[in-house]
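Here we start with a single chain on its own, the form predicted on its own, put down as structure tokens.
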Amino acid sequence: MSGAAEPGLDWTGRELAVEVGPVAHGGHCVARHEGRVVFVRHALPGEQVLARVTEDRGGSFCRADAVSVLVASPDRVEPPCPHARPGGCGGCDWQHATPQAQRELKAAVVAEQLARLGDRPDLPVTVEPVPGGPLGWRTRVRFAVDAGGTVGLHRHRSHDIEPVEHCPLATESVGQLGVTLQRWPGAQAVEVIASSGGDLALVVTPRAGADVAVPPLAAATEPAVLSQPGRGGRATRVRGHRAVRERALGRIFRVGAAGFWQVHPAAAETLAAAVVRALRPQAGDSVLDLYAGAGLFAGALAPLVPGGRIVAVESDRGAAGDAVYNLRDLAVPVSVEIGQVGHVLDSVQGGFDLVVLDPPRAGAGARVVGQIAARRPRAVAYVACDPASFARDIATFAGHGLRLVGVRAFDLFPMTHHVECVGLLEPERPA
């Protein structure tokens, strides 16, 4: 049987013999079932699984879990969390793959979308290991809470809530806290911060109209405590300090509690230095950081560029103040601005030889692409945390003369399919 699938047609629940084919992104295989394509998860590359239907929508295609393996590819383990499994936690990807197979899975997928919408199928990638190992890593882990108060993590695609007494990749420090062993009763998620500067914090989030009394922790630090009303609002504090400290190029930089700043304890120091490798700043030059947060791009270059001067673009009041306080004491100067992007870039004046950003998952899109192209600068960092996003916003920036000449990929997230890429963009040179 061949060609699209019957309208209203539903198999979800069926389970399906499947030979599977490349990685596509967003941590899933990619495998072919009666004229259908079939996303699965739980899979690898050129295995041979029984694959039951979890999502069906009608249409050219369905999601899968691989439910039993017939087949195994080489590079399959066994996952070191028993919630990683069909139907268990959505937060891992590829626990049952070695690390190194994660790496070539995680690259493939960026070659393809550099190819497909950045048209740059002529780029290698390779996704480069960080210091550390695959577990223990993240620094920040947002905890679900169910209406009775257990704590858990979200399953794939879903709001209902998978109970875990022990997250392996959390940080020992987030894990010491004992949080996912008491019961929330009001809350709708916490979140554990363990700063690489020491300090513990909490950022709760109530249940609409419900209190949330904060349970005994086993750490012996008591930890900061803030209370946000949902994703995007404003935290207030309810003990503790507001902020916490991270160790990074040498300094400490104040990063809010309920604010940015990556999660991996390599993650700061590895972007950093891919960024200033790829500018390859001057004395003098001017230096635009747009999508800033608490200053880390900007705190890089700044002393790379003596006689020149940086402008730094963040919307979050909160970001661009700790960018303020971070930034403070810079032989150059560093002038911080508050707003969307796209709206601060119609008013800041002149030209920059480079330019560093770092945008949401969702990218920068045509609008900043073609305010940052209009500046003329001699180099671009994009850094992405999104492949998809990354490449559109290439494609677009090769339409205002800015190509792609180079992508590092570094393996930030080990065990998920995210990965982070630092892109270089130079101006085209004429033929």
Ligand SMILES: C[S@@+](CC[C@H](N)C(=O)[O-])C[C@H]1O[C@@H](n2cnc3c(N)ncnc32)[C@H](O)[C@@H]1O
Second form
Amino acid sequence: MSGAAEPGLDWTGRELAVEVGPVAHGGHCVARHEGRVVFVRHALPGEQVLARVTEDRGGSFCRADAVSVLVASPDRVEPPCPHARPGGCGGCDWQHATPQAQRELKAAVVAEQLARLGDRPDLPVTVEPVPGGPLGWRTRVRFAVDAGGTVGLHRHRSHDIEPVEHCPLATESVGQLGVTLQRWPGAQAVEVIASSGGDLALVVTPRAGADVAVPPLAAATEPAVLSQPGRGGRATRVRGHRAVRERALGRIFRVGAAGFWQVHPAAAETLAAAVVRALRPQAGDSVLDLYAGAGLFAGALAPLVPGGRIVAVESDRGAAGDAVYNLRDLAVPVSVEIGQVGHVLDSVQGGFDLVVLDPPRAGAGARVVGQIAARRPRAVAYVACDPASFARDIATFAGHGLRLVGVRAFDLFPMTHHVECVGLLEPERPA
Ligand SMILES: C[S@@+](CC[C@H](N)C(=O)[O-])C[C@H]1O[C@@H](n2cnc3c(N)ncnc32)[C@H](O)[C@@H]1O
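Next block, the form predicted in complex with the ligand, ref. the form predicted on its own:
Entire complex below, previous chain first.
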């Protein structure tokens, strides 16, 4: 039998008894049935389950949910949230696994991506826990709102919304605001931000042509409110401050409420420490901080390169303004360049000793990798939120003579399939 389904064959709705194989990137495991691959959610490697097919577009694979567990893994636990079930909320992938097993699954995914796409089958990967438990860590939660104004979270690979009154991944401060207990007619999404500096903010995305009246909320201090036309669109201030304060590195960072900051309360410190440890900065070093956001890594590296210089590159005008503000009092000169990394690197002159890059999920891409290598850095720290694009970029770096010599991975998104990596690349030594 060939690996592909017969044309026109659609298994959607069928229940298949399968033996569950290894984990795959995306929060599911791989099973096989009648010559096809079945990506099964809510299952664990080694289990036997009844898997109901949820999506089948033909071809060599389909998607399914484990609706009944026939033989359970010793790593299986009862999910703490009632919405973490087949057909429920799509936010969590691994609530049915112990925290230790979740980290092992993520380590296997990172190792597999590095082997398959990064041509590095030899690198050991472990996923390190961070302070705090698997619940109560999300400082930023983007709730979806249905046409009737009810708040919830998206179902897996769907625009449908699972009504949710309480997300146990959210911090207490996010939950206490009571956003989910109110109706939000006219809204498409409401993001809640509870910053480590003690600020509360809401970023409301209205439906096309609608006005959103913010309902009364259960907060001792009124949250700031911003209105944002679509994800990534320009946010306008409705009331309160445009930015929140985040604490890290013994400093306060100003961060636009609609801008980027690491979601887990331990993330900023953990990643900054990993970047510093990897790069081993020295006095006089020149440093490139690419995809700099509000300046976290430039802020961590600047005190360690006295007499050196830092160039930070960020495309979002608001975030770049925050970086200028946040890095204004450093002894080392920091210049913040506003623009796409690829464009800016065309015009920034000279070599650099150290580079840190922290691109969005799609990765840096071949052009930027080539531009970085052309600066002949002594070391590159790659902060990656997607192991697949990370692995692809690692292979491109290798083609330019920069080899991945180590990787650390951190469980900064417990219960989900997401994992954050920090890779260290160094110039290949001549044999
Ligand atoms: C993952 S965040 C990292 C931010 C920062 N390093 C931190 O840890 O807080 C990625 C940042 O890159 C910016 N960005 C996305 N694409 C970009 C590009 N092509 N050029 C420059 N910046 C970009 C985003 O606006 C965002 O601030």
